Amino acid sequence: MFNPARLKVQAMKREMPKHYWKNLPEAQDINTLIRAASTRTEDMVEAEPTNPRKRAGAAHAKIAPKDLLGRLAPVAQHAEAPPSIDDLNRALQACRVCPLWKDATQAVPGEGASHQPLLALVGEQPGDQEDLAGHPFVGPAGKVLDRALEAAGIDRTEVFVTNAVKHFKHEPRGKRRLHKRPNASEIEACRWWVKHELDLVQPKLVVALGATAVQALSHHKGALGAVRGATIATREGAPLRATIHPSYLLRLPDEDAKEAEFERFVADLKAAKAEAAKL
């Protein structure tokens, strides 16, 4: 974790003297993070705040009659899955299996090509803008993903895009809502939804975007780098490839490193497309 607004260089060096840095692989980024801290803090202060809408429950009650929500309630407790992706998406709004729904505006289902697309892209969880809009990958990370898909020759409308966790986990910080990584129990609680999404959509190949998606989809519990670029399997045995989450690129302060990592991300997507075409 690195919070540029709370950076205290001397205190940090007292807690972690510089002569120990050589033993820490991540320490190579410390000087770059320190140099960029003031700029990043100013950007956060100047950014336009976002305010959550009223919880979507009232809106959904108008769309779906009470008897329909009652019929879908067992689905939210991980019983029998609905027969179509549209029914699954409606049922998702009634999910109360983990507590993340309490502070989210709404659940964010997957969307895109829903009948045997070449690829299904699975990210971590909705962000602030996704939570407000009800659509996956529409915020800053989504713009990076769109640019990478275009560079890889992949039409976003021809892939299925979703997340491993369906509600936005966050903590308030003033008027802002800051992303918090979902824990293992929340990932497992939501895995039921992702499994049935993929069962209904039936993509040729699944692409896990980031470590949380790899954890949700597969039995791999190690580092993302250990499986990046390789074809492994989901827990159900479907072909799976792993790459970074596009938000990782937004966190890189060095422009040269960001561009190099973007090109590698595009290469991963191209390789996934080529692999899916063979299946």
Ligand code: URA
Contents of the next structure:
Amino acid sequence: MFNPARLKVQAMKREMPKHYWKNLPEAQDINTLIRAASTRTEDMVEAEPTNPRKRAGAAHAKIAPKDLLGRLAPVAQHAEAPPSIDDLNRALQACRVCPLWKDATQAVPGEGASHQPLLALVGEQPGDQEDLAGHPFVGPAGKVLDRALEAAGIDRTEVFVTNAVKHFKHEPRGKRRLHKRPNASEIEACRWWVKHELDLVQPKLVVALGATAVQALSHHKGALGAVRGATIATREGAPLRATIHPSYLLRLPDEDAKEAEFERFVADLKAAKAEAAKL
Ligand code: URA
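May I ask for the structure of the form predicted in complex with ligand URA now, the form predicted alone having been displayed?
Below is the entire complex, every chain and molecule, led by the chain shown above.
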């Protein structure tokens, strides 16, 4: 048995010293398993076992004629910006600009405080649970985010929470749906939505959670670490701070490292709140 989420190389070597490995045919796989452990753990965390429901699009069959325009989102994306967040969200459900809608249950819009909150938090894309529920950050990464917000003294209902990409990208693995990172063109295709969400919501400061959000929102091209802790700008020139994505904490195998990184994440959120309060 090899559980990638419980990787303890020293303990493995104590149990079965390395010089015996050559006697075991399976041992040839150990190095590969160790190298792939963190990626596999990430996939396990993101891939909650679910049976995908029918696409929420079925509900659109009853769409009112006045909303039909919103269904033409590929067109609507390039038309004038919707006048309200409700209009934007309605149009979003019909987005066909990139292929991700095909395998998703529904688009997941941002939610929370939608009138000039101190902060807007932008994640990567909905995960499995968010895709089914239609709400951002309600799965395992959302639980970490909730804990961190609480520790930072930030009430989640007082911030706007959204994602850089609005449909859940995944690949089927049996009955499971494994999270896949959105690629550059999918991020670019979705930029219109997140830009207009932020234009309508007008947060004092935007917090990018992880590298995908940084890529979507800013012109920064390098590593996340290079801009973490500084106030930079969105492509439109609004104040932006970057921190880790909460799912990073779920992937850390070592409990001490997890605790230390959680504290750093909380400190980033506190700093973002303090900065926003000054603006
Ligand atoms: N990860 C994200 O980036 N967003 C969510 O909504 C859930 C998980």
